[in-house]
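Single chain ahead, by itself, as structure tokens, in the form predicted alone.
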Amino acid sequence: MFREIAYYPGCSIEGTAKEFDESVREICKVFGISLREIPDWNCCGSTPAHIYEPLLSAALSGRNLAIAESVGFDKVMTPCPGCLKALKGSLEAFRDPTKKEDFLRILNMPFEGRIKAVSIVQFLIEDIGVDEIERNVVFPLEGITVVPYYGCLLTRPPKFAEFDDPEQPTSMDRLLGAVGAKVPHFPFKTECCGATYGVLRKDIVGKLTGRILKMAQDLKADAIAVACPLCQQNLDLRQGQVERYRKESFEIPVIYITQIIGLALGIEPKKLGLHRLAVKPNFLFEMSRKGKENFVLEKQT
């Protein structure tokens, strides 16, 4: 069944999570889901210039929302959490009594607030579902242990989220049983992994991150799964960082939650951008090669 929706991919997603956006164009074209970029789309500001001026960061992304709205579409998609709570926050404004006359004044284009906003998770759940992505499954990732690691922004706050449970969501969990994967319950799933100050304090990285990675490591994980691309740069990026800060070795492979459903469902691992990632998941690649071996044997015999 084709469908089209609105995408907002954000600025990130062209740059230092390039994979992140092609797992997710990769998977949607399996369930029939076309991504339509919105046009002529902008930078939502994210954390600065919600700092320097809210109302203005607020009609940044409400030109984004405008425009999609324009265009005919109900729900706007994207990938990144940052970029999401930007684009609710823009909802937020526009619904405020006290706020809505300014926002509107500085947007200076028609909007109606009738557009919804969601994430990449919330979309694979809500609009795809859980059963037919299970039962689009090729190659189950029966034997892998994935600890999924939600971080700070993509269930929180409750009132910009409107999805899942805040402290103790399952969405992610729920997505990588229907692959295979082997959940362990995961209670570092919205610790904080200290991604703003990666550049200026990277002892307090050091220590968040490291209790991250070290309770994936005590439960035996293969690889945590993420939803955000600061979280998924800083878990990976920064592992040999926080390695040398903490004296112990990790190598655990940080891998989007698209790129590990799209292996599953029989996908190339380059057209995942698996290869983009710092600490390369191996046995990944081995299960795919290994899967599509059976399967060609399978379908000749």
The other form holds:
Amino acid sequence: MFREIAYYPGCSIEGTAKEFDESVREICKVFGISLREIPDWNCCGSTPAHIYEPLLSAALSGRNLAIAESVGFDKVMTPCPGCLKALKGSLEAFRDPTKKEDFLRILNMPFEGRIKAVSIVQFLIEDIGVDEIERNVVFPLEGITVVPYYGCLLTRPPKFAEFDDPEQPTSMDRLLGAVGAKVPHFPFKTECCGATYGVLRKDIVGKLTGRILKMAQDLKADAIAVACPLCQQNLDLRQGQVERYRKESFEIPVIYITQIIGLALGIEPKKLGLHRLAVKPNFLFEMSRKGKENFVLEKQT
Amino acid sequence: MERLRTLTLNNTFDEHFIRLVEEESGQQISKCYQCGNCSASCNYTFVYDYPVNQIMRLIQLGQKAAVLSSRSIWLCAACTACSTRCPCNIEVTRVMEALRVMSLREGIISIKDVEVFYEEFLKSVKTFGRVFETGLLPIVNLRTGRLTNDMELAPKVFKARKLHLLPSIIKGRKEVAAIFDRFESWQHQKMAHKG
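To complete the pair, please output the form predicted in complex with its partner chain; the form predicted alone was given just before.
Expanding to the full complex; the earlier chain stays at the top.
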């Protein structure tokens, strides 16, 4: 099976979320999916463009969709839920008769609005499938407890996301279960982490991210699985700031779900960018090493 | 200490406000019956001056100045928990978004630092076509007077080889800048039409 789909990486993937990109590309390779980066893609404008006027956001994302369409794609996948929201906003503006004309005028490119935008989680569930992932597991992550953290935008608002349940999503739970991890019920799976306020309001991220980390700790999680660069940044890179705010220590690795799946598929930790995380997932490095030794032994006997 | 504010409603009533917000957001605010589900779902009430259900009520009461100058509308992170749970199917996030756009237009933003951050972010996108993360933070810090903000994160990011010293510049940056220009002229036209 070989398939090609359009890939919109987004700006954070080039920088602070590099390991998300690396792991997405690696696991897609395993399933014969070829990711074709949208040529010369631009930033979606993120929250700032949306605040200035949703039509600016729609037009910026519209350029990326228009390019993808002109190359002949009918589906674009992006790892970032923020970028996904912008891409979908663009399609929404196109379909809204009160906005369409203004949108097209600002965009000023041929646009048919027939392309679909999905997240990597939706892509894994709907295009690859939980069973297919399970069949390809080489090192089941048995004995490891991982809590799934979905964040705000992966499943909300339902009309927009058109994926999973907005209140009790299970897609990440199922993916983690498929690779052998123990997945407790995580009550904060869709609570907000504090979004971009990490930059300007440490108190907000301290409180919101703090309680997510605390809940994960109470559930004795070895790691938190995430699918959003911003959530990952707040929970991992800012974990030290949150620890200072709460005056307690967590040391919980916050790992992209694609990295966890990749590891179970037998991909080298380094290829998945696991060494780039701020809180090091040492237990995974060890497991992968042991797993490989066992694997080699089994093959020899 | 941030405190809740009180208002004398008769003195500050603006009869057109609810219609303007309804137009701008595409939401029927008059349908809100104050069940409080939005506030119960909101993670940000602890930093708001008015909980989100009160923002909805204040719109119904024509309290334009109080709403557009509130901290709440700028501290909303658009997590959409309120929109998901509203029993009247009001997309509350859309309402908050419309209020931010109106507040920006009227120049009465309660939290200037947020505006600085957004402005610099978009400048970066307009210049390079993509946002230059490494360059953005020092400029925001400089403009908001928090010189050492987040500087302790730099070594971590640098060690993970995620820190770029040069921006990623796309070929179509002029096309992107033109989108901004067309957007700005569209906005001016819209303002002139309304004004």
